[in-house]
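Here you get one chain, nothing else, as C-alpha cells; it is the form predicted on its own.
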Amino acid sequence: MSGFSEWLTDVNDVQASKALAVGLPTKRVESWKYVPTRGLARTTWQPAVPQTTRQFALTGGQFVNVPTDNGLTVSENTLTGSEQERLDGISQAHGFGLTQAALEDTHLILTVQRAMSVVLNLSHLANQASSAGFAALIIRAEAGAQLTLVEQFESTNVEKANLSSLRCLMTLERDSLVTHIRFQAANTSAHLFSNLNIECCENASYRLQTVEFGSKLARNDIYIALSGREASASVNGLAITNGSQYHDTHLTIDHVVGDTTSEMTFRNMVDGKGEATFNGRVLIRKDSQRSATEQSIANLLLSKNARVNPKPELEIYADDVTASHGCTVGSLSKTELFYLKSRGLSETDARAFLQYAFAEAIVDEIEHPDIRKLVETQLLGELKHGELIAELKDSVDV
C-alpha cells in the first residue's frame, strides 16, 4: 500500500487500477534506488486546494491567470500522437508514473507562434499539508521562435508533508530556442517531482539552467532527444543539500541523429546528513556521426555523514564523435584552504568561501538577471559569513 492509495480507489481510471496493483516504486526499480519513499508511502495523500493568486501558477495541480500574451496561444486540450506516446512513456516507467497519470488534474498547452518571442514566468505555490497536486505543461515552439521559460518555487512554510508534481514536454521546432531557468527554493517539508521529457528538431536549440536549494525531496527526471540536424542542449545545474534533504536528477541527452552537441554541467555540494544523487547519460547512436558532447560532474561533502550517489555515463556507438566527461567527489581543497588562510581570512571564512566558488560557476552562468541576484542572495545566506564573502569576492582570486 502507498500513501495515495485511498485516493487512487476513489479515481475510476485505468491507470489508477495500474497504480494500486504495482505500487510506489522499490530499491528495486534501479532509477529509484536511492530515493527515500518513506514519506510517500506514511503519509495519507489529499487532493491539493489551489491558491487565491495574481501570478501565472500552479497550485493545487491547476494552472492559474494562463497569459495570453502577444505571441503566446493556448491551444485546444488535445495532445498530437507523439506528445501522447511520450507522455504514456513518463507513466509507464514505473509506479510513481501511473500514480501521477492517474491523479493528474490538467493539460495545459500552449504554444509559442512562429518567429515570435515570448517570456513565461510560471510560480510554484506550496501546497497544505498532507495534501498532493498532480499536472502537465505541453510546450510547443514553433519555427523559430524563442521562449524564455523562468520557474519559481515559493518557500512559504508548511509543518507537514507537502507535494507537487509536474511532467513538462516541450517541442521545439526548426530553429527554435527555448532558455529555461528553474529556481527552487521551497519549504522543508516539499516533495517536489519534474518531469521534463525535450525534442529539439533540426537547428533548435535548449538551454536549461537550474539551481535546487529547498524541499525535503526533490526528484528531477529529464529527457532530452536531439532529433534533428544541428540540434543543440546545454544543462547546467546545481544542488545544494543538508540537513536530511534528498535532491536526486536523472539526465539524459539523446544524439537521435548526427551533427548535434551537447554540454551538461552538474554540482553537488552536500553538507550535515544530506544525500544527493545524479545520474548523468548521454546516448550517441549508431548513426549520429560527427555529434559531439561535453559532460563534467562534481561533488562537495562537506560533512562525514553528507552522502553522493554520481552516475556519469557515456554511451556512444558512432564513430565519428568527439566527447569529453569527468567526474570528482571530494572535499575542500586543503591547498586552496591554506592559500586564502595565509590572505589572512579564518577557516571558517576559508571554508565557506570555497563552498561560495564551488557553486558560483554556476550561478554566473543564469543568463536572467534578477533570478541569478536571487539565486546569489539564497547561495549567500546559506553559508557562514556570507556577508563577509560579499564584500570580499571581488577582491580574493580562488
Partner chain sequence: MSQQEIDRLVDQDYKYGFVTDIESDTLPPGLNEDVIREISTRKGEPVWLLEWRLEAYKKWLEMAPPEWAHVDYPPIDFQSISYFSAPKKQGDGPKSLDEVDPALIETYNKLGIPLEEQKMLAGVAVDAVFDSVSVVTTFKEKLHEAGVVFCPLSEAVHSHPELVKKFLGSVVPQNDNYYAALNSAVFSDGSFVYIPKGVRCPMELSTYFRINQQNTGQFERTLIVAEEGSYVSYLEGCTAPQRDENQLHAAVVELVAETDAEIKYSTVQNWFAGDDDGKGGIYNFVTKRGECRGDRAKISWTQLETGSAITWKYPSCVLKGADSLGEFYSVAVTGKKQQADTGTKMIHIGPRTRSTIISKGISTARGQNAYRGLVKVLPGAVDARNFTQCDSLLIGDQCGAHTFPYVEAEEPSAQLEHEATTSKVSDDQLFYLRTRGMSEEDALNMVVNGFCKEVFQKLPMEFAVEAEALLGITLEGAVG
Second form
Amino acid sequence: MSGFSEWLTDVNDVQASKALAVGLPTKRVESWKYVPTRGLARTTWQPAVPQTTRQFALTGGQFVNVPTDNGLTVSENTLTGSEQERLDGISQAHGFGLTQAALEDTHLILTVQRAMSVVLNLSHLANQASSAGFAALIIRAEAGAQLTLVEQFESTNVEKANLSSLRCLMTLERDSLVTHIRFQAANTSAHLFSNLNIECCENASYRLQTVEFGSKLARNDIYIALSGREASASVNGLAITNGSQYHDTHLTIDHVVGDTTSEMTFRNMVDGKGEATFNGRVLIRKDSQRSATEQSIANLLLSKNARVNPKPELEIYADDVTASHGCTVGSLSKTELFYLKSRGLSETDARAFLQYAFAEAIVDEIEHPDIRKLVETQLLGELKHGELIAELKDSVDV
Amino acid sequence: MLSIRNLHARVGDKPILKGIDLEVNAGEVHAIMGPNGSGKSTLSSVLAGREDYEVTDGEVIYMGQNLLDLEPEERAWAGVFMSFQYPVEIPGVKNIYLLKAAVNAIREHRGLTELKAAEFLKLVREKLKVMQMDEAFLHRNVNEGFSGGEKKRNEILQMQLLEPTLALLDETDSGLDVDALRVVGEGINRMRSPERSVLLVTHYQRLLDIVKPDFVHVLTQGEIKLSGDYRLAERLEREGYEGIEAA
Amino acid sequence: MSQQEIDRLVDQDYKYGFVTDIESDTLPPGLNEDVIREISTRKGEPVWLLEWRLEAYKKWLEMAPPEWAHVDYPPIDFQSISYFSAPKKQGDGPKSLDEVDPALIETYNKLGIPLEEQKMLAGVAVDAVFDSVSVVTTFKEKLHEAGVVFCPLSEAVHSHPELVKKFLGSVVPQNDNYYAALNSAVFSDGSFVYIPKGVRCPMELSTYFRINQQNTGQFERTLIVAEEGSYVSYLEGCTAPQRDENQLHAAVVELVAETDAEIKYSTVQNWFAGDDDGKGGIYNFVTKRGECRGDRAKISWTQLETGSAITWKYPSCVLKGADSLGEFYSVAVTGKKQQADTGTKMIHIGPRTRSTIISKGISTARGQNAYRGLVKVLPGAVDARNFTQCDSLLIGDQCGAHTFPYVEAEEPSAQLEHEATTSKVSDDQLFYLRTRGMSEEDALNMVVNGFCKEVFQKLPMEFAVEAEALLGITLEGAVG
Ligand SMILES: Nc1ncnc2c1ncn2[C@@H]1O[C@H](COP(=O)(O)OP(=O)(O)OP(=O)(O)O)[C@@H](O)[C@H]1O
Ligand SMILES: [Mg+2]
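Compare with the form predicted on its own: the form predicted in complex with its partner chain:
Okay, now the whole complex, with that chain kicking things off.
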C-alpha cells in the first residue's frame, strides 16, 4: 500500500483509481531498482499548503508570483496534443507516474516569445511535515528565444518528511537556447521528484547544469529528444551524497534524427551511508546518421558504507556515428594525496582539496556567475574541512 | 643532517634498495647518479615517505629524528622537500591554492605567522620572476597540461617558496631546454646555504657544471657502488657506467 | 562500402546446416513430472538425482521467463518441445569408436571434428554430444593416467557419484534463473571434468555439441572442478542443422576453481542463426558461471559467438578467494536478423580480486548486438580492480549495437574503469588498405580481425586459427 492511498482515495477520479490499483513501483521495476521506497510508503502524505513568499516559487503544488517579464507569456490555454502525449508518457511509465498525474492540479504554461531573451528564477519551497505538492510546468521556447532557468530548492526547518514533485516539459523551437541550472540543497527530510522532458527542434540547444547535495531522496528522470537537425544537448551533473541520502538520476538522450550531438558528464561523490545511482542512456535511432555523443561518469567513494550504481548505456541503431563513454569508480588518488602531503598539506586538507577538485569540474561549468559562486560557497560548506579552500579562494582568486 | 644506514626497500615482492649507506652534512650537495632502474627515484621516494615502497631494513636519521616514522606531511614540515621526477597532475586544484596552503602549513609548523594574501602574492611573484615563469601558471591546475619543462620549473618554484632544509631533487634537469637548465640550476644555487643540504639525482654532467656537488655517488642495482668528488661525474661522462664498473 | 555491396555479400549459406539421417529414440514433446521421471529412468540415474530434478522442476513452474534482455522473440511453448533425444544404439553406450554409429562419425567429420584419435588435432581430447547424449569421448586412457576425469556427466553420475553430488548445482543453484531451473529439471548430458590437486591437465579438453533432431531442445550441463593448484583448458564448439523452426538450447555450465587453480574456458559457438528473415535458428539461453573459491584462483572465459538466432548468455565469475582473478574476452558477431545479448558478471567478494572484461561486438545486416554486464563489488573486497572495455563495430545501417554495463560498488578502495566506443569500420582504414592493393573484402576482414585480435589471442592456439576462419566465413556471409 502506498503512502498516497488516502489522498488518492479522496481524489477519487479515474487517474487516482488507476494509481491506487498499481501502487508504487517496487524493486522489480528496472528503473526503480535501487530506489528506497520504504519511507515513501510509510508516510501518510497530505496535500501541502502553499507558503507566502515574494519570489516566483513552487510551493504546495502551486506556482506563486509568476513573473511577467518582457518576452514572457503566461498562458491559461490547454496543452497541445503532443505535450499531453509526452505528459501521459511519463504518467504511464510506472505507478509513481500515475500518482503524479493524479495528484497534480496545476499546469503552468510559460512561453518565451520569438527571439526574446528571458531569465527565470524558480524557488522550490517546502516547510510542512508529511506534506506533498505535485505540479507541472510547460515551457515553450519559440524560435530563436533564449531562456535561462534557474531552479533552487529550499526546505527549511522541517524535521519531518516532505515531498515535492515537478514534471517539466520544455519544447525548444528552431534556433532556441535554454540554459537550465538546478541547485538542490534542500534539507535532509525532503523527497524530491523531478521529471524533465525536453524536446529540441532544429538547431536548438539545451544545456543543463545540475548540482545536488540536499534532500533525503531525490529522483530525477530526464529525457531529452534531439528531434531536429543540428540540435544539441549537454548535461553536467554533480551529486554529493552523504549520511543516509539517496540520489538517483536517470537520464536519456534520444538522437531522434541525424546530425545531432550530445554530451553528458556526471559525477557522484558518496560518503557516509549514502547511495547514488546514475543511469545515463544515449539512444541513436536508425537513420540518425552523423550523430555524435560522449558520456563520462566518475564516481568517488569516500567511506566504507557508501554505495554507487552507475550505468552508462549506449543503444545505437545507426552506423555513421561516434559514440563513446567512460565510467570510473574509485577513491581519492593515492599519488595525488602523496604529492599534496609532500608539500606539507595535512591528510584532511589534502583530501578536502581533492574532493573539491572533483566537484569543481562540474560546478565550474555553471553558466551563471552568481549561481556558480553560490554553489561554490555551499559546496565548501558541504565538504568536510572545506574551510582552507574557502579561505584560499577568498584570498588569492582574482 | 641526514644519515642513511643499511637502507633496504622493496615494491611488492621486488627488492630495490639493497643496503644504502649515506651521510649528508649540513650545507653539502650530493649528486646521485646511476643507470636507469638502479633505484634513485626509489631512494628519494622512500625519503619523502611514499607508501608504495616498503622499507624492509635499515634506518634514516634526519636532524636527530627517525625520518621513517614520519608521515609525508610531517617530513615536509620538518623541512624535507622532494622534487618529483614525474610531477603529479592534479586536475581541479589551482596551483596557487596549493602554493599558499603549503607555504602556510609549513610556516605554521615552524612557528612563523601565516602569510596574508598580499604578502604571499608578493613573494610568489618574486619567485616566479626568478624561475622566469608567467603568472598565468598560478591560476592553472597543478601541473595539468604543463609541458615537461614547465612541470620541472614549477617544482623548483615550490622549493623556493617552501625553503626546505633538505631538498631531494629527482632528475629536475630532465626535459629542460638549455636556458631552462640554467634557470633551474641557478634556482638551486640560490638555495644553497650552510644550513641546507641537497640530494641531486641526475644523469647529466651539464647540471653539475652549474650546481657543483661536493660529492658524487654512483647507485647501481640498489647499492652505492662508488663515491667520489666532482671528478667522478666527469669520469662517468667520459667512460659511462660500464667503463667505471669494469675498472 | 555501399548497401548493395553489403547485401550482395550477405548471402552465404550455413555450411553446418545438414541433417544427419539417423534413427533416434526421442521422447514425444511435452513437459511434466512423468517426462522427467522417464528421462531419469532412461539414463538409469540414482534416486537422489531424480529428486533433484523434480525439485528443480517445481521451482521452474513458479518462475517467469526473463524479460529484460534486449532481445525480442515470441513466447516459447515449452510443451511443444521434446526433452530427450538419443541416437538409437545397442547396449549401454559406446565403449569405443567402433561401437559408434558410422552415420554419427560421418556427421562429426563433416563438421570438421574427426573423432578417430589418430586424426585428432594433436593433444586435444574430444567429447561429442549429439542431441541429448554424449556419444564418444576420446583420449580417455591418457587422461586417466594423469588422474583427470573427463567423461559424460551421465557416466560420472555412476563412476564418481560423490563428486557430482558435491558440486552439481553448487555454482548455479536450481532456481538461479528460469532457464537454469529448466535445465536442472531436464538436463540430458554434457561433460564432467575433474582435475585433482596439483595436476596440470596434459591436453586441451574439448566438447562438440550438436542438435540434430527436429523439435528437440538441448539441455546439456557441464561441470568442471579444478582442485588446488591444478590447471585445465577447455573448449566447446556448437553447431546445429538448418531448420525452419526455432530450437531451444538451454545449457548450464558450472566451474569450480580452488586455491591456485586455473580454468580457461573457451567457446566457439556457431549454432544455426536462422535465415536472412529470421526464420529458424537456435535460441541459445545459457547460464555459465565460475567460482574462484580459493585464493589466487583464476577463471577465464573466452568466447566467439557467431551463431544462434538469439543468444542470451553471461559467463560470470564469482571471485571469492583473495587475489582471485576473473577474465572475460568475447567477440560476438550478429548478422542476418540475429540478436545477441551477452556479457558477463564479475562479482568481487574477496580482497584484491581483479577482473578484466574485453567485449567486442560486431553487427552487420539486421543484427542486434548488446553487451550487458555487471561489475559488483561487495563490502570487504578491499582493493578490488576491474577494467572493462566494450567496443562495437557497425557494418551497414540496418544493424544495432548496444551497451548496458551495470556497476554496483560498495567498497571504497575498489577501483573500476569502464570504457566503451561504438563506430563503423573506418573508411580511412579500408581505403588505406585498398591503396596497398588489397581487395575490399580482404581489407574489411583485416580490419575486423584487428578489432578482435585481443580476444582471439586468448583462445588456445589450435582454435584461434579456427576462430579467425569462422569469423572470416561469417563476415563473407555478412559483408565481405
Ligand atoms: N611501483 C613499482 N612497481 C614495480 N616496480 C617498480 C615500481 N617502482 C619502481 N619499480 C622498479 O624498481 C626499479 C628502480 O626504479 P627507480 O624508479 O628507483 O629507478 P631510477 O634509478 O630512478 O631509474 P631512472 O633513471 O630511469 O629514473 C626499476 O626496475 C623499476 O621498474
Ligand atoms: Mg628515476
